[in-house]
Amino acid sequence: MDMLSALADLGVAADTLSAAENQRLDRDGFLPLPGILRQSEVDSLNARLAALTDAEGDRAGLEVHQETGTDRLADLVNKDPIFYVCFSHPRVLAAMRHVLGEFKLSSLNSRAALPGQGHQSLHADFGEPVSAGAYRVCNSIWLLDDFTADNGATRVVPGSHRRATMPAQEMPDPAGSHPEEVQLIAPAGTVVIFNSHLWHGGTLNRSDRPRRAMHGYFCQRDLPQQLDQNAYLRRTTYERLSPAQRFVLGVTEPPTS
(Lines of atoms letter the chains of each structure in order from A and count residues from 1; the text may use other names and numbers.)
(Lines give C-alpha, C1' and ligand atoms only; values in the text may rest on other atoms or scores of the structure.)
Protein backbone atom coordinates (compact mmCIF):
# COMPACT_ATOMS: atom_id res chain seq x y z
CA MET A 1 0.00 0.00 0.00
CA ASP A 2 1.19 3.52 -0.81
CA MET A 3 -0.34 6.99 -0.45
CA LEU A 4 -1.91 7.16 -3.90
CA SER A 5 -3.40 3.67 -3.63
CA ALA A 6 -4.79 4.34 -0.15
CA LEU A 7 -6.38 7.60 -1.22
CA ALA A 8 -7.87 6.03 -4.35
CA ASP A 9 -9.36 3.21 -2.25
CA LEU A 10 -10.94 5.83 0.01
CA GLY A 11 -12.50 7.70 -2.90
CA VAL A 12 -10.04 10.56 -3.39
CA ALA A 13 -9.68 11.69 -7.00
CA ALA A 14 -7.89 14.56 -8.71
CA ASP A 15 -11.09 16.66 -8.63
CA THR A 16 -12.29 15.81 -5.11
CA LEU A 17 -11.44 19.40 -4.21
CA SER A 18 -11.88 22.08 -6.84
CA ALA A 19 -9.05 24.31 -8.01
CA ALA A 20 -10.76 27.23 -6.25
CA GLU A 21 -10.90 25.31 -2.98
CA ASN A 22 -7.22 24.43 -3.18
CA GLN A 23 -6.35 28.03 -3.98
CA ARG A 24 -8.35 29.27 -0.99
CA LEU A 25 -6.59 26.80 1.29
CA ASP A 26 -3.21 27.96 -0.04
CA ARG A 27 -4.08 31.66 0.30
CA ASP A 28 -6.01 31.80 3.58
CA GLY A 29 -4.71 28.68 5.32
CA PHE A 30 -8.21 27.40 6.04
CA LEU A 31 -11.13 25.99 4.07
CA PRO A 32 -14.69 25.35 5.30
CA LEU A 33 -16.25 22.22 3.81
CA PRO A 34 -19.99 22.56 4.45
CA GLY A 35 -22.40 19.66 4.76
CA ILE A 36 -19.88 16.90 5.38
CA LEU A 37 -22.10 15.48 8.15
CA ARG A 38 -25.89 15.19 8.16
CA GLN A 39 -27.73 16.34 11.28
CA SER A 40 -28.46 12.73 12.22
CA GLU A 41 -24.72 12.00 12.11
CA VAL A 42 -23.96 15.07 14.23
CA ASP A 43 -26.52 13.91 16.78
CA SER A 44 -25.08 10.39 16.90
CA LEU A 45 -21.53 11.68 17.35
CA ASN A 46 -22.58 14.02 20.14
CA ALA A 47 -24.43 11.22 21.92
CA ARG A 48 -21.41 8.91 21.74
CA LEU A 49 -19.00 11.59 22.93
CA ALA A 50 -21.28 12.41 25.86
CA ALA A 51 -21.38 8.75 26.87
CA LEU A 52 -17.58 8.48 26.66
CA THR A 53 -17.09 11.67 28.66
CA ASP A 54 -19.37 10.35 31.39
CA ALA A 55 -17.71 6.92 31.42
CA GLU A 56 -14.12 8.22 31.50
CA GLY A 57 -14.71 10.87 34.14
CA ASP A 58 -11.57 12.61 35.36
CA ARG A 59 -9.42 10.43 33.09
CA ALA A 60 -11.01 11.78 29.91
CA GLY A 61 -8.40 13.05 27.47
CA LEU A 62 -5.41 11.72 29.41
CA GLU A 63 -3.99 9.86 26.41
CA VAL A 64 -3.08 13.23 24.86
CA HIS A 65 -4.07 16.33 26.81
CA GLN A 66 -6.45 17.71 29.42
CA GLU A 67 -7.39 21.39 29.43
CA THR A 68 -9.08 23.41 32.17
CA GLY A 69 -12.44 24.77 31.06
CA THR A 70 -13.06 22.08 28.46
CA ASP A 71 -14.26 18.52 28.16
CA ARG A 72 -11.68 16.60 26.14
CA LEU A 73 -11.47 13.06 24.82
CA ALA A 74 -8.58 11.40 23.01
CA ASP A 75 -7.81 8.16 21.14
CA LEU A 76 -11.21 8.21 19.44
CA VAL A 77 -9.91 5.83 16.77
CA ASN A 78 -10.24 2.99 19.28
CA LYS A 79 -13.50 4.05 20.88
CA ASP A 80 -16.14 3.53 18.19
CA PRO A 81 -16.31 2.95 14.42
CA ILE A 82 -18.57 6.02 14.27
CA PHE A 83 -15.38 8.10 14.39
CA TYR A 84 -13.72 6.48 11.35
CA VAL A 85 -15.25 9.09 9.03
CA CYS A 86 -12.76 11.61 10.47
CA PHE A 87 -9.80 9.85 8.83
CA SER A 88 -11.64 8.39 5.84
CA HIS A 89 -13.73 11.16 4.25
CA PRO A 90 -12.42 11.81 0.74
CA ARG A 91 -12.76 15.60 0.82
CA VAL A 92 -10.87 15.84 4.08
CA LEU A 93 -8.16 13.49 2.84
CA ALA A 94 -7.85 15.43 -0.43
CA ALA A 95 -7.19 18.59 1.57
CA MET A 96 -4.54 16.86 3.67
CA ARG A 97 -2.86 15.57 0.54
CA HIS A 98 -2.85 19.08 -0.93
CA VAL A 99 -1.23 20.65 2.14
CA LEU A 100 1.09 17.86 3.31
CA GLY A 101 1.76 15.46 0.44
CA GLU A 102 2.58 12.16 2.19
CA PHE A 103 0.63 12.22 5.45
CA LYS A 104 -0.84 10.16 8.29
CA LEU A 105 -3.26 10.75 11.14
CA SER A 106 -1.51 12.22 14.15
CA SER A 107 -4.45 12.11 16.58
CA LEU A 108 -8.24 12.15 16.74
CA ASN A 109 -9.62 14.00 19.75
CA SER A 110 -12.64 16.02 20.83
CA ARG A 111 -12.87 19.37 22.61
CA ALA A 112 -15.94 21.00 24.12
CA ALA A 113 -15.42 24.54 25.40
CA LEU A 114 -17.55 24.94 28.53
CA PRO A 115 -19.66 28.04 29.26
CA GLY A 116 -17.48 30.91 30.41
CA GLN A 117 -14.33 29.07 29.33
CA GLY A 118 -12.31 28.08 26.27
CA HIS A 119 -10.26 31.16 25.38
CA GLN A 120 -6.80 30.33 24.02
CA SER A 121 -3.83 32.41 22.97
CA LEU A 122 -3.13 32.51 19.27
CA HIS A 123 -0.73 29.69 18.47
CA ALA A 124 0.44 27.31 15.76
CA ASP A 125 0.45 23.53 16.17
CA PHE A 126 4.11 23.12 15.34
CA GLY A 127 6.97 24.09 17.63
CA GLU A 128 8.83 26.31 15.20
CA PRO A 129 8.14 28.48 12.16
CA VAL A 130 8.41 26.92 8.70
CA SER A 131 8.80 28.57 5.35
CA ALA A 132 5.78 28.94 3.09
CA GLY A 133 5.02 25.65 1.38
CA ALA A 134 7.13 23.51 3.74
CA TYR A 135 4.15 22.57 5.86
CA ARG A 136 4.34 19.71 8.34
CA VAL A 137 0.95 19.55 10.08
CA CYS A 138 -2.69 20.17 9.16
CA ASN A 139 -5.90 19.94 11.17
CA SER A 140 -9.60 19.39 10.58
CA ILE A 141 -12.27 20.73 12.92
CA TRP A 142 -15.51 18.73 12.82
CA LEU A 143 -18.23 21.11 13.98
CA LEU A 144 -20.70 19.32 16.25
CA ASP A 145 -22.49 22.55 17.20
CA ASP A 146 -23.06 25.66 15.18
CA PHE A 147 -19.96 27.83 15.61
CA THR A 148 -21.17 31.33 16.46
CA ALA A 149 -19.65 34.63 17.50
CA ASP A 150 -20.74 33.94 21.08
CA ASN A 151 -20.03 30.27 21.78
CA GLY A 152 -16.26 30.04 21.49
CA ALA A 153 -15.73 29.63 17.76
CA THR A 154 -12.09 29.22 16.72
CA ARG A 155 -10.36 32.40 15.60
CA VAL A 156 -7.71 32.43 12.87
CA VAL A 157 -5.44 34.98 11.24
CA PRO A 158 -5.83 34.40 7.50
CA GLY A 159 -2.56 33.99 5.64
CA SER A 160 -0.47 33.75 8.81
CA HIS A 161 0.74 30.26 7.81
CA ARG A 162 2.84 31.97 5.12
CA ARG A 163 4.57 34.41 7.51
CA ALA A 164 7.21 31.98 8.84
CA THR A 165 6.81 33.46 12.32
CA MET A 166 5.04 32.56 15.55
CA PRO A 167 2.45 34.81 17.26
CA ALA A 168 4.76 35.60 20.20
CA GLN A 169 7.34 36.98 17.77
CA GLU A 170 4.91 39.63 16.47
CA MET A 171 2.37 40.18 19.24
CA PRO A 172 2.98 41.62 22.71
CA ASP A 173 0.22 39.34 24.02
CA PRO A 174 -0.93 36.38 21.88
CA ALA A 175 -3.94 36.00 24.20
CA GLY A 176 -5.19 39.36 22.94
CA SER A 177 -7.00 40.10 19.72
CA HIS A 178 -5.24 40.44 16.37
CA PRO A 179 -6.40 43.13 13.93
CA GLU A 180 -6.70 40.59 11.10
CA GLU A 181 -8.33 37.73 13.00
CA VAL A 182 -11.65 36.21 11.95
CA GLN A 183 -13.84 33.65 13.64
CA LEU A 184 -14.80 30.40 11.95
CA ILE A 185 -18.57 30.88 11.91
CA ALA A 186 -20.34 27.90 10.36
CA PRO A 187 -23.17 25.43 11.02
CA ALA A 188 -22.83 22.04 12.64
CA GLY A 189 -21.87 19.37 10.12
CA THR A 190 -19.20 21.58 8.54
CA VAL A 191 -15.58 20.49 8.58
CA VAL A 192 -13.01 23.29 8.54
CA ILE A 193 -9.60 22.32 7.23
CA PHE A 194 -6.87 24.51 8.56
CA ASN A 195 -3.16 24.47 7.95
CA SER A 196 -1.84 24.01 11.49
CA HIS A 197 0.91 26.58 10.93
CA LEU A 198 -1.94 29.10 10.72
CA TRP A 199 -2.24 31.22 13.86
CA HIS A 200 -5.41 30.13 15.62
CA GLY A 201 -7.06 29.69 19.01
CA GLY A 202 -10.37 29.05 20.72
CA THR A 203 -12.41 32.03 21.92
CA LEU A 204 -14.44 32.50 25.06
CA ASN A 205 -17.71 30.59 25.14
CA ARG A 206 -20.20 33.23 26.26
CA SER A 207 -23.20 30.95 25.76
CA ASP A 208 -24.87 28.72 28.34
CA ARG A 209 -23.98 25.44 26.60
CA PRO A 210 -20.74 23.61 25.68
CA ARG A 211 -19.41 24.23 22.17
CA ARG A 212 -18.48 20.80 20.80
CA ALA A 213 -16.06 19.73 18.06
CA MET A 214 -13.69 16.95 17.06
CA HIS A 215 -10.15 17.50 15.80
CA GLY A 216 -8.68 15.15 13.20
CA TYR A 217 -5.02 16.20 13.23
CA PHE A 218 -2.62 15.02 10.52
CA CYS A 219 1.13 15.21 10.01
CA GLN A 220 3.68 14.28 7.38
CA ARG A 221 4.56 10.61 7.46
CA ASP A 222 8.09 11.10 8.79
CA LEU A 223 6.93 12.90 11.94
CA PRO A 224 6.03 11.24 15.26
CA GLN A 225 2.30 11.21 15.90
CA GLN A 226 0.66 13.13 18.72
CA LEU A 227 -0.78 9.74 19.72
CA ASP A 228 1.27 6.75 18.57
CA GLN A 229 -1.29 4.71 16.64
CA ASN A 230 0.94 1.63 16.53
CA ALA A 231 1.22 1.68 20.32
CA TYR A 232 -2.45 2.36 21.05
CA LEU A 233 -4.36 0.56 18.29
CA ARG A 234 -6.41 -2.36 19.58
CA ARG A 235 -6.64 -5.61 17.66
CA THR A 236 -10.45 -5.28 17.39
CA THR A 237 -9.98 -1.84 15.82
CA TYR A 238 -7.28 -3.10 13.47
CA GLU A 239 -9.53 -5.89 12.22
CA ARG A 240 -12.37 -3.46 11.45
CA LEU A 241 -10.18 -1.13 9.40
CA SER A 242 -9.49 -1.45 5.70
CA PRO A 243 -5.87 -1.60 4.48
CA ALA A 244 -6.26 1.97 3.22
CA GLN A 245 -7.48 3.19 6.60
CA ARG A 246 -4.57 1.44 8.32
CA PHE A 247 -2.19 3.19 5.95
CA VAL A 248 -3.72 6.58 6.80
CA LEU A 249 -3.19 5.75 10.48
CA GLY A 250 0.44 4.83 9.80
CA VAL A 251 -0.11 1.36 11.26
CA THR A 252 2.52 -1.08 10.06
CA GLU A 253 1.82 -4.30 11.99
CA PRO A 254 -1.23 -5.93 13.62
CA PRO A 255 -1.42 -5.26 17.36
CA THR A 256 -0.55 -8.13 19.66
CA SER A 257 -3.59 -7.53 21.87
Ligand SMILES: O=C(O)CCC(=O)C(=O)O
The other form holds:
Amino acid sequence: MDMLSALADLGVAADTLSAAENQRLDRDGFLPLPGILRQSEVDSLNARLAALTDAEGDRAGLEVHQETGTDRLADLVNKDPIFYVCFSHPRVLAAMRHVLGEFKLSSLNSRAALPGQGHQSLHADFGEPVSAGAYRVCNSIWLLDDFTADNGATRVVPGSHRRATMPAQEMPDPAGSHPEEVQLIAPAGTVVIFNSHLWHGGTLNRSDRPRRAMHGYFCQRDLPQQLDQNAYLRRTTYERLSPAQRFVLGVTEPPTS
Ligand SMILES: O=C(O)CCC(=O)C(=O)O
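Now that you have shown the form predicted on its own, what about the form predicted together with the ligand?
Below is the entire complex, every chain and molecule, led by the chain shown above.
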Protein backbone atom coordinates (compact mmCIF):
# COMPACT_ATOMS: atom_id res chain seq x y z
CA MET A 1 0.00 0.00 0.00
CA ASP A 2 1.19 3.51 -0.73
CA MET A 3 -0.35 6.95 -0.33
CA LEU A 4 -1.91 7.14 -3.78
CA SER A 5 -3.43 3.63 -3.56
CA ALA A 6 -4.78 4.30 -0.06
CA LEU A 7 -6.39 7.55 -1.18
CA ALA A 8 -7.87 5.93 -4.29
CA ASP A 9 -9.28 3.07 -2.18
CA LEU A 10 -10.91 5.60 0.13
CA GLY A 11 -12.53 7.44 -2.77
CA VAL A 12 -10.22 10.41 -3.21
CA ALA A 13 -9.99 11.60 -6.83
CA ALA A 14 -8.25 14.56 -8.47
CA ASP A 15 -11.43 16.61 -8.29
CA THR A 16 -12.60 15.65 -4.79
CA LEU A 17 -11.81 19.22 -3.81
CA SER A 18 -12.32 21.87 -6.47
CA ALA A 19 -9.51 24.17 -7.59
CA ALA A 20 -11.35 27.03 -5.85
CA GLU A 21 -11.47 25.08 -2.57
CA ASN A 22 -7.76 24.29 -2.75
CA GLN A 23 -6.98 27.93 -3.49
CA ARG A 24 -9.08 29.08 -0.55
CA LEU A 25 -7.29 26.63 1.75
CA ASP A 26 -3.92 27.91 0.48
CA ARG A 27 -4.88 31.56 0.87
CA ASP A 28 -6.88 31.60 4.11
CA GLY A 29 -5.43 28.53 5.81
CA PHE A 30 -8.89 27.12 6.51
CA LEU A 31 -11.74 25.68 4.49
CA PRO A 32 -15.25 24.89 5.75
CA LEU A 33 -16.72 21.73 4.22
CA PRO A 34 -20.46 21.96 4.85
CA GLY A 35 -22.79 19.00 5.22
CA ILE A 36 -20.20 16.27 5.78
CA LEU A 37 -22.38 14.72 8.51
CA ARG A 38 -26.17 14.44 8.68
CA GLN A 39 -27.87 15.51 11.90
CA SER A 40 -28.60 11.86 12.75
CA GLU A 41 -24.87 11.10 12.49
CA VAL A 42 -24.03 14.12 14.65
CA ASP A 43 -26.52 12.86 17.24
CA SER A 44 -25.00 9.37 17.24
CA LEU A 45 -21.48 10.74 17.63
CA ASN A 46 -22.56 12.98 20.51
CA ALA A 47 -24.28 10.07 22.25
CA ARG A 48 -21.17 7.89 21.96
CA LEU A 49 -18.87 10.68 23.18
CA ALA A 50 -21.15 11.32 26.16
CA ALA A 51 -21.07 7.63 27.11
CA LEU A 52 -17.26 7.54 26.83
CA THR A 53 -16.93 10.72 28.90
CA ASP A 54 -19.07 9.14 31.64
CA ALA A 55 -17.21 5.84 31.49
CA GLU A 56 -13.71 7.35 31.56
CA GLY A 57 -14.38 9.91 34.29
CA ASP A 58 -11.17 11.53 35.58
CA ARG A 59 -9.06 9.59 33.07
CA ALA A 60 -10.80 11.08 30.03
CA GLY A 61 -8.33 12.62 27.59
CA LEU A 62 -5.26 11.44 29.50
CA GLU A 63 -3.72 9.63 26.53
CA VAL A 64 -3.00 13.05 24.98
CA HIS A 65 -4.08 16.02 27.07
CA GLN A 66 -6.52 17.24 29.68
CA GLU A 67 -7.61 20.90 29.75
CA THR A 68 -9.44 22.71 32.53
CA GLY A 69 -12.90 23.85 31.46
CA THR A 70 -13.29 21.24 28.76
CA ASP A 71 -14.33 17.64 28.36
CA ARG A 72 -11.69 15.94 26.28
CA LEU A 73 -11.38 12.40 24.98
CA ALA A 74 -8.40 10.95 23.13
CA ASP A 75 -7.61 7.81 21.11
CA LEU A 76 -11.05 7.75 19.50
CA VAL A 77 -9.60 5.44 16.82
CA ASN A 78 -9.82 2.57 19.29
CA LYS A 79 -13.06 3.51 20.98
CA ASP A 80 -15.73 2.90 18.33
CA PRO A 81 -15.94 2.34 14.55
CA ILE A 82 -18.35 5.28 14.46
CA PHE A 83 -15.23 7.50 14.54
CA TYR A 84 -13.55 5.96 11.48
CA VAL A 85 -15.22 8.53 9.23
CA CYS A 86 -12.84 11.13 10.67
CA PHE A 87 -9.83 9.49 9.02
CA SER A 88 -11.62 8.04 5.99
CA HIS A 89 -13.77 10.80 4.50
CA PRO A 90 -12.57 11.55 0.95
CA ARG A 91 -13.08 15.34 1.22
CA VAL A 92 -11.03 15.52 4.40
CA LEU A 93 -8.30 13.25 3.02
CA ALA A 94 -8.14 15.29 -0.20
CA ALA A 95 -7.52 18.41 1.87
CA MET A 96 -4.75 16.69 3.86
CA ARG A 97 -3.14 15.51 0.64
CA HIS A 98 -3.24 19.05 -0.71
CA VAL A 99 -1.63 20.62 2.37
CA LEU A 100 0.75 17.86 3.48
CA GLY A 101 1.52 15.56 0.54
CA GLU A 102 2.45 12.24 2.21
CA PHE A 103 0.51 12.22 5.48
CA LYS A 104 -0.90 10.08 8.29
CA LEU A 105 -3.24 10.62 11.22
CA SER A 106 -1.50 12.17 14.21
CA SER A 107 -4.40 11.90 16.68
CA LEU A 108 -8.18 11.79 16.89
CA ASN A 109 -9.62 13.54 19.94
CA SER A 110 -12.74 15.37 21.05
CA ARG A 111 -13.07 18.67 22.88
CA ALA A 112 -16.18 20.16 24.41
CA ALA A 113 -15.81 23.72 25.75
CA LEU A 114 -17.97 23.86 28.88
CA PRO A 115 -20.27 26.81 29.69
CA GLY A 116 -18.25 29.79 30.95
CA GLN A 117 -14.96 28.18 29.84
CA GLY A 118 -12.93 27.24 26.80
CA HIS A 119 -10.91 30.35 25.95
CA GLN A 120 -7.45 29.60 24.58
CA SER A 121 -4.54 31.77 23.49
CA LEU A 122 -3.94 32.00 19.79
CA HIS A 123 -1.48 29.27 18.90
CA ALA A 124 -0.22 27.05 16.10
CA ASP A 125 -0.18 23.27 16.57
CA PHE A 126 3.53 22.99 15.82
CA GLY A 127 6.48 23.94 17.99
CA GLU A 128 8.16 26.29 15.55
CA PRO A 129 7.27 28.49 12.59
CA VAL A 130 7.64 27.03 9.09
CA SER A 131 8.07 28.77 5.74
CA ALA A 132 4.94 29.38 3.70
CA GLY A 133 4.15 26.19 1.78
CA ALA A 134 6.38 23.90 3.91
CA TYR A 135 3.50 22.79 6.10
CA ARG A 136 4.01 19.87 8.47
CA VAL A 137 0.64 19.48 10.22
CA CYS A 138 -3.02 20.05 9.37
CA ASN A 139 -6.18 19.72 11.43
CA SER A 140 -9.87 19.08 10.81
CA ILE A 141 -12.49 20.18 13.29
CA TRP A 142 -15.75 18.26 13.18
CA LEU A 143 -18.59 20.45 14.43
CA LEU A 144 -20.95 18.48 16.66
CA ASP A 145 -22.94 21.58 17.66
CA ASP A 146 -23.75 24.66 15.65
CA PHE A 147 -20.76 26.97 16.17
CA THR A 148 -22.13 30.44 17.01
CA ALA A 149 -20.63 33.78 17.97
CA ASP A 150 -21.37 33.00 21.64
CA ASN A 151 -20.74 29.33 22.28
CA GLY A 152 -16.95 29.06 22.01
CA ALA A 153 -16.52 28.78 18.25
CA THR A 154 -12.85 28.50 17.27
CA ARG A 155 -11.18 31.76 16.23
CA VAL A 156 -8.58 31.91 13.45
CA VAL A 157 -6.41 34.62 11.91
CA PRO A 158 -6.86 34.13 8.15
CA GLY A 159 -3.60 33.86 6.24
CA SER A 160 -1.45 33.64 9.40
CA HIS A 161 -0.13 30.20 8.35
CA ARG A 162 1.87 32.08 5.68
CA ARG A 163 3.52 34.53 8.10
CA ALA A 164 6.21 32.06 9.27
CA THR A 165 5.94 33.39 12.83
CA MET A 166 4.23 32.32 16.03
CA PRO A 167 1.58 34.49 17.74
CA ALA A 168 3.88 35.26 20.71
CA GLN A 169 6.43 36.80 18.32
CA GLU A 170 3.92 39.36 17.05
CA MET A 171 1.36 39.80 19.82
CA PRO A 172 2.00 41.20 23.30
CA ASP A 173 -0.64 38.81 24.62
CA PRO A 174 -1.77 35.87 22.45
CA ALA A 175 -4.72 35.36 24.83
CA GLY A 176 -6.05 38.72 23.67
CA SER A 177 -7.95 39.37 20.47
CA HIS A 178 -6.23 39.91 17.14
CA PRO A 179 -7.54 42.63 14.81
CA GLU A 180 -7.87 40.19 11.91
CA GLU A 181 -9.35 37.22 13.78
CA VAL A 182 -12.63 35.63 12.70
CA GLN A 183 -14.68 32.92 14.31
CA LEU A 184 -15.58 29.68 12.56
CA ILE A 185 -19.34 30.01 12.59
CA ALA A 186 -21.09 27.11 10.89
CA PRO A 187 -23.75 24.47 11.49
CA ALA A 188 -23.21 21.09 13.13
CA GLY A 189 -22.14 18.52 10.54
CA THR A 190 -19.62 20.90 8.97
CA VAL A 191 -15.95 19.96 8.97
CA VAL A 192 -13.50 22.85 8.91
CA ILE A 193 -10.06 21.97 7.61
CA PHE A 194 -7.46 24.23 9.09
CA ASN A 195 -3.77 24.32 8.40
CA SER A 196 -2.31 23.78 11.88
CA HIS A 197 0.26 26.54 11.31
CA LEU A 198 -2.70 28.93 11.15
CA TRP A 199 -3.04 30.91 14.38
CA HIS A 200 -6.17 29.69 16.08
CA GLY A 201 -7.73 28.94 19.46
CA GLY A 202 -10.93 28.11 21.27
CA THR A 203 -13.04 31.01 22.55
CA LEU A 204 -15.11 31.49 25.67
CA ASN A 205 -18.36 29.55 25.67
CA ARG A 206 -20.94 32.12 26.82
CA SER A 207 -23.87 29.76 26.30
CA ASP A 208 -25.38 27.39 28.85
CA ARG A 209 -24.48 24.20 26.94
CA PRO A 210 -21.20 22.52 25.98
CA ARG A 211 -19.78 23.28 22.53
CA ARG A 212 -18.74 19.89 21.17
CA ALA A 213 -16.28 19.01 18.42
CA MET A 214 -13.76 16.38 17.34
CA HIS A 215 -10.26 17.13 16.09
CA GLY A 216 -8.81 14.86 13.41
CA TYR A 217 -5.19 15.98 13.41
CA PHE A 218 -2.81 14.88 10.63
CA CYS A 219 0.96 15.18 10.10
CA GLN A 220 3.49 14.44 7.40
CA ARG A 221 4.48 10.79 7.38
CA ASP A 222 8.02 11.33 8.68
CA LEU A 223 6.85 13.05 11.88
CA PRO A 224 6.08 11.34 15.19
CA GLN A 225 2.34 11.19 15.84
CA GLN A 226 0.68 13.03 18.73
CA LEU A 227 -0.61 9.59 19.71
CA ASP A 228 1.54 6.68 18.57
CA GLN A 229 -1.05 4.72 16.59
CA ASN A 230 1.14 1.59 16.39
CA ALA A 231 1.55 1.55 20.15
CA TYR A 232 -2.13 2.17 20.92
CA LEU A 233 -3.88 0.21 18.16
CA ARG A 234 -5.94 -2.67 19.52
CA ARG A 235 -6.18 -5.98 17.72
CA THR A 236 -9.96 -5.62 17.33
CA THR A 237 -9.52 -2.20 15.74
CA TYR A 238 -6.82 -3.48 13.39
CA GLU A 239 -9.08 -6.29 12.21
CA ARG A 240 -11.95 -3.90 11.48
CA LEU A 241 -9.85 -1.48 9.43
CA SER A 242 -9.20 -1.75 5.71
CA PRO A 243 -5.58 -1.76 4.46
CA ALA A 244 -6.10 1.80 3.23
CA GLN A 245 -7.36 2.96 6.64
CA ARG A 246 -4.39 1.27 8.32
CA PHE A 247 -2.10 3.13 5.93
CA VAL A 248 -3.72 6.45 6.84
CA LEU A 249 -3.09 5.63 10.51
CA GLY A 250 0.55 4.84 9.74
CA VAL A 251 0.09 1.34 11.12
CA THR A 252 2.77 -1.01 9.89
CA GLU A 253 2.36 -4.30 11.81
CA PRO A 254 -0.65 -6.08 13.33
CA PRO A 255 -0.81 -5.48 17.09
CA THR A 256 0.20 -8.46 19.21
CA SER A 257 -2.72 -8.03 21.66
O1 LIG B 1 -11.78 23.25 19.92
C2 LIG B 1 -11.41 24.33 19.49
O3 LIG B 1 -12.17 25.27 19.28
C4 LIG B 1 -9.94 24.57 19.21
C5 LIG B 1 -9.06 23.73 20.08
C6 LIG B 1 -7.61 23.94 19.87
O7 LIG B 1 -7.16 24.69 19.05
C8 LIG B 1 -6.67 23.18 20.70
O9 LIG B 1 -7.09 22.51 21.65
O10 LIG B 1 -5.45 23.26 20.43
